[in-house]
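The chain below stands alone, shown as structure tokens; this is the form predicted on its own.
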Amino acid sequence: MDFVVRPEQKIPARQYDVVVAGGGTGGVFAAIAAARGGAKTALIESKGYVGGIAAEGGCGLHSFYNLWKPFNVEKRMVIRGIPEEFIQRLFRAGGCSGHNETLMRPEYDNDTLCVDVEIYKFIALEMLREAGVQALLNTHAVDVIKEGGRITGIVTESHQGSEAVLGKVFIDATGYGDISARAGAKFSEPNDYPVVNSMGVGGVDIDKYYDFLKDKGVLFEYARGPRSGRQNQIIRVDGAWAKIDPKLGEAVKELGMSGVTTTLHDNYFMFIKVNFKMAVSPSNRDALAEAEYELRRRQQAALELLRSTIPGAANAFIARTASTITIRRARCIECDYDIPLDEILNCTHYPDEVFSYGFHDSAPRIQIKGGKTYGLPYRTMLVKGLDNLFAIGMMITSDHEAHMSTRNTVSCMAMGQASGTAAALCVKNGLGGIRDLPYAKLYEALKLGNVWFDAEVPYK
């Protein structure tokens, strides 16, 4: 490969105290809560709208509550905060189901939560706005500016040339690990899940796809609850197509795609996804660019199963897909603490824990005793080797069976609410870095924000 030396450059910056770069399902909270918080947020996204994959994905939004049905326990929502705020706002707007019950499969999970993904970006913008937050949308952050141990800001690209967006505190949001990797944080790239991508599919019943599934005995999973202005639809359901027929099977695991689909609307699937097993990290670019025609590719001939296989979806359409490739994890950052999955499964609680969770996205095979929770430690998001470095989401957590939980959308909107009071804490008291917040300063901030503790934290 050839190289240039790009010329020094003089470029405009910007001043904020936070500086959150992408705008996913966990930088939308941490921006909102430390703007909320009282800090001037910026909040950096390449994409011209905000929400990433719960926005892109399409999927049920689920976890919200413990497992309460197969261990007959108590009910306990334990997401609440911001992220539930956002959920009621959601909702008030026609954008989602609220929560519904799952029916058939109360192993894996007791709450489904099906949502409009349009009505959810414009719902997030909106409470970005409301807070304050300076959203710099349509806007790459390409590198960082460091003295020591110290970010002191992200350069930037968008159509009006280069900037340098310039803060006291950092959160890595990115999905991709960009900022942390660049500001010269030890990571690792297991390659360890397919890529998605995800459409919305037009033109098919989903009342005739559970009749199709349960007439042919392979259903195992349902939810009802409000769709198209009726109450107690059908808004989710999955079955094993592999039962059917196994050259249907065949082609549905060539195509990696699964069963499940949600609506809020008649005549619509919310999302139908199509998975690839890229040979290398996502982080590769070339390589993700044939990821991206692959999985195109793919739901092409996805479109065709559906309209062949569901009754009545011969004139089925693709009406929506994701912008970009969809990752359930690229780079793995290295923390101050990397959470094991036996603390996970036994339910261990932190003295320094930001938020409680209790769902394993590999249940029932890997579940989390007793219908309890595990609390999620601030170590697990300080970047190690870096004083003013979150790294949020699918970004922290290096054993895979570990990541299956803490990778969750809702898990990662807890962990934007908790990193960004956190961020907007240490610029109130003017710490040096983002080890010196008090505990006990962070855990009433977050008290008062109404996130749920499911043990005693003892932090005096």
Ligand SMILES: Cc1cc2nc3c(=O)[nH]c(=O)nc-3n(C[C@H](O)[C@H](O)[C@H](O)COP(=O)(O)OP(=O)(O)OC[C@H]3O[C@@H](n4cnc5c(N)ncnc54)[C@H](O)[C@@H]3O)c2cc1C
Given for the second form:
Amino acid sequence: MDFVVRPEQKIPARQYDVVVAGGGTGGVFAAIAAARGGAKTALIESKGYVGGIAAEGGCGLHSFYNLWKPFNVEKRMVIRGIPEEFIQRLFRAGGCSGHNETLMRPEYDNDTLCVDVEIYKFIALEMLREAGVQALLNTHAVDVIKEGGRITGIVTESHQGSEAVLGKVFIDATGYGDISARAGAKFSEPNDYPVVNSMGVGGVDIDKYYDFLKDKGVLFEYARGPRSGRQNQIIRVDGAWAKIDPKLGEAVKELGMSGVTTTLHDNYFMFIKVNFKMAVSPSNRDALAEAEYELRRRQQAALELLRSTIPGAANAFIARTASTITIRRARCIECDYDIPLDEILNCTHYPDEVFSYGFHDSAPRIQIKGGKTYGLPYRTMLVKGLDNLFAIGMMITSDHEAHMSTRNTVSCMAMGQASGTAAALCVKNGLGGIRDLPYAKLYEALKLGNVWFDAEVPYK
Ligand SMILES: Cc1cc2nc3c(=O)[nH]c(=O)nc-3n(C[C@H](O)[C@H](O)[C@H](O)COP(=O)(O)OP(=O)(O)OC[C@H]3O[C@@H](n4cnc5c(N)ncnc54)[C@H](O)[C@@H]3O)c2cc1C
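Alternate state requested, the form predicted in complex with this ligand (shown: the form predicted on its own):
Every chain and every other molecule in the complex is listed next, the one we just looked at coming first.
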């Protein structure tokens, strides 16, 4: 490879208290929390909208509740605070189904929450504006400015050119850990998930899909909720395609296609996924470009499969795709504490925890015990070796199975509120580093922000 030397540059600089890089699932909530905490806050987002993977990758938001059904325990909403406020607002705007009970597979998740991705993006942006966050959209965070172990700024690129976004506390919510990596944090790249593009498909009827799976005896999950203005409609469905016919199973496997779909609208399926396992980590730009092509090829083939398999879907079409590949993780950033699986499954609560959570994506194979919750310690978000950088979202937790819990949307949102609240408190109290924040202050502020701590937690 050839190299060039870039000359030193004098670039314009803007000053903030808290700078959040990445306006995705977690970053939106980090920025709102920081701004509500009184910090002058900037959010740097490379796309022209916010929401990240929650708005373009998943099927539903897992999960605001404990797993109450299989354990016959009290139903508790464990994630509250700004994420739940957002959901209520989204619901009022017609942008989500609200909390609906999953009607089969109780041992996996009892709470189905489907979103309309376009309303999601809009409401998230609206809430950021109301909180007073400066959303720097279409702006890519490309480098950091450092003094010893402190970050003093993030270098950005936009159509306007290069700029420095200076701050006192920084939150890496880029999913990929771009800021942490640039700042010299240690990281690994496990490359343990496929890359995915999720598409919205029009010209399909979810009732017919549901009937088809039921008639074939392969339906294994569904939920009812509001759809196109009517209550108690099918809004989520999944079935074992491979059991319909082995040939179909083979085709589905080859495409890495999943048949689970959600919807809020008649004649529309959301989040039909095709997966592709890359040979190298998705932080490799050239390999990623190849994968983008491969996924779009697979989407076309998946559409053909939907057309030929589902009754009444002969004229189905791709109505939307994600703007870029999505991934369950790329870099895994080393933080002060790395939460292990056994502590998650044994429902451990910690003296510095910032919220409680109770969902595991591999349930029932791997199950959080007794329908209870575990706590996420503050330490899991502090990037090792850096005084003023939080890492949140899918880039923390090295153990694959532990990550299958912490990385889920609702957990990422809660990490956002926790880190943003903490960042604002650090600024307000003039603290030298994010490790100097007394937990009692953070706990009090999170409680005020409606974060719910499981009753089993002995903090008063
Ligand atoms: C296909 C798929 C399906 C999933 N399904 C579910 C599901 O059904 N339920 C569930 O709970 N979880 C699901 N997950 C997991 C969950 O959605 C993710 O783990 C979570 O959304 C990650 O949130 P995040 O904030 O870490 O990253 P993201 O939401 O990806 O946010 C990162 C943001 O940073 C921006 N960004 C990145 N780099 C830069 C940069 N250098 N400069 C500026 N901006 C930058 C991106 O544009 C993006 O907006 C799924 C994940 C995938 C990939």
